[in-house]
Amino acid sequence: MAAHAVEIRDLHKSFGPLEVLKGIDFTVEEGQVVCVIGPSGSGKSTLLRCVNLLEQPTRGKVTVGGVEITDPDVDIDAARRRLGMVFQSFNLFPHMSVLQNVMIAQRRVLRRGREEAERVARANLDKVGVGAKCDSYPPQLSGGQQQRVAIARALAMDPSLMLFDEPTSALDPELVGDVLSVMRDLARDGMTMLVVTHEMSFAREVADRVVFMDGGVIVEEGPPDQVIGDPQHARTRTFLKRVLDPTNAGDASAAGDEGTGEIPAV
């Protein structure tokens, strides 16, 4: 039986006395797109960061492509080469050109020669629609263009799994569509993706499964038509009502208002 692309079992994460993840269990299959939704402070970003050990879990097991990355003896650098991650912020080097930004990790981590790294970089920049910007520098680009460069940089490492941590949250609304279009194309091409997002239309259209988190636990998961279209849990219904109809204030505390007191980027 083939290994899951991602398998998470009894995952816990605490920051001092604050327990952010309280026993997470789920899997992602090869070629699936799984979107994780939920209010700020629910543990979504921490979950994603635990998948590639940017945060060390307090307890539990994370397996990626059959390799347990929470095993103390694992070669984490080798395991991370299978993972591409795109953050809320673009994290591009402002003093390097777009082309250099996409080449540098290939050269230093994968030890690719200059010609091969440049060929792969140009191909992936073309793929995300910013091939004409190779000689530009990040400050000369719009936020949407910078995020597409960040996606190209991750793809250039030939990952088997892409992790997206609210990749459109820092963008002006008019720039969101270009980034989501790139992600739709990746999904169509069969890329395995774990996406933390507030873009409900994207989740409903592209996801194979939607996971709704609140308070460090999975409240509900299933196909998007079920979780977003016909949620079974009252907490999910409250959250979606607030997100899909922001003019309806409702119960801010129940809807997961931004002022949760949670640590940033959870």
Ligand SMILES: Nc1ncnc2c1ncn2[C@@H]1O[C@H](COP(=O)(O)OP(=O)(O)O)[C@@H](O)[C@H]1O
Second form
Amino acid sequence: MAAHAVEIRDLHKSFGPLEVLKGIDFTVEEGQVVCVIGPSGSGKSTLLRCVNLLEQPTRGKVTVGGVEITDPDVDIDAARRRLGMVFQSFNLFPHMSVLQNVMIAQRRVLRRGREEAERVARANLDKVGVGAKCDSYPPQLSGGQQQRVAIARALAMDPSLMLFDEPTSALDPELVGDVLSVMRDLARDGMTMLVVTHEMSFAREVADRVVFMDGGVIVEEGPPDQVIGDPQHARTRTFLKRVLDPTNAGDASAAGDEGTGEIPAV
Ligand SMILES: Nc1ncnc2c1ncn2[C@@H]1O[C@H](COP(=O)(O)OP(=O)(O)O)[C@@H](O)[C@H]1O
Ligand SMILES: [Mg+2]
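With the form predicted alone in hand, show me what the form predicted together with the named molecule looks like.
Every chain and every other molecule in the complex is listed next, the one we just looked at coming first.
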């Protein structure tokens, strides 16, 4: 059997006395999109950061593309090269043009020549719909355009897995759709994606599986119609009510374990 694209086994992460991940287990198959949802502070970012070793797990095993990245002897740089990461903040270099931003890691990390790096950069900028902005500088672009440049920058490295950490959370509402549509296209093209998001309609439409985390554990996971449409656990219902109907957040938390399970339409 082919290796899982991502395999996480008994993953624990503590910061000093604070145990943030308390034993996480799940897998992502090649070409699948898995959306991770859950309240703020539940450990979602820490989980993604353990997958690309921006954080060293305290215990457990993470395998990406058949390579165990938690093996102390692994070539971290080689393993990380195969992962694209997109954050809430775009982290573009403001003093470099869009084209240069998408070329620099290709040149420095993959050692591509200038011509090839430029060709790959332009192709990926076209793909995410900002090909006309090659000579602009990030501060001249909208947040949605900057995030699409950041996605192009990640794609230019030919990743086998893309990690997204709330990629639309910092955007004005009218710019969210453009970024989600780029992500939808990527999913359709077969990219393996692990996406932390609060965009429930995106998760419902695009995810193969949804993982709901709370307090450093996975409370439930399954197909989106199940986890978002018909959640089995009170914690999931309470969270979904808060996200889908923020004006009634007080009600939702009060409902606690007695939650009715009724979820507003997404
Ligand atoms: N580098 C760190 N040092 C100490 N505590 C951290 C660090 N990173 C995250 N935490 C804590 O871990 C918990 C989970 O954080 P995080 O993974 O960012 O949650 P989420 O992304 O779900 O909001 C929070 O209580 C946060 O304060
Ligand atoms: Mg986070």
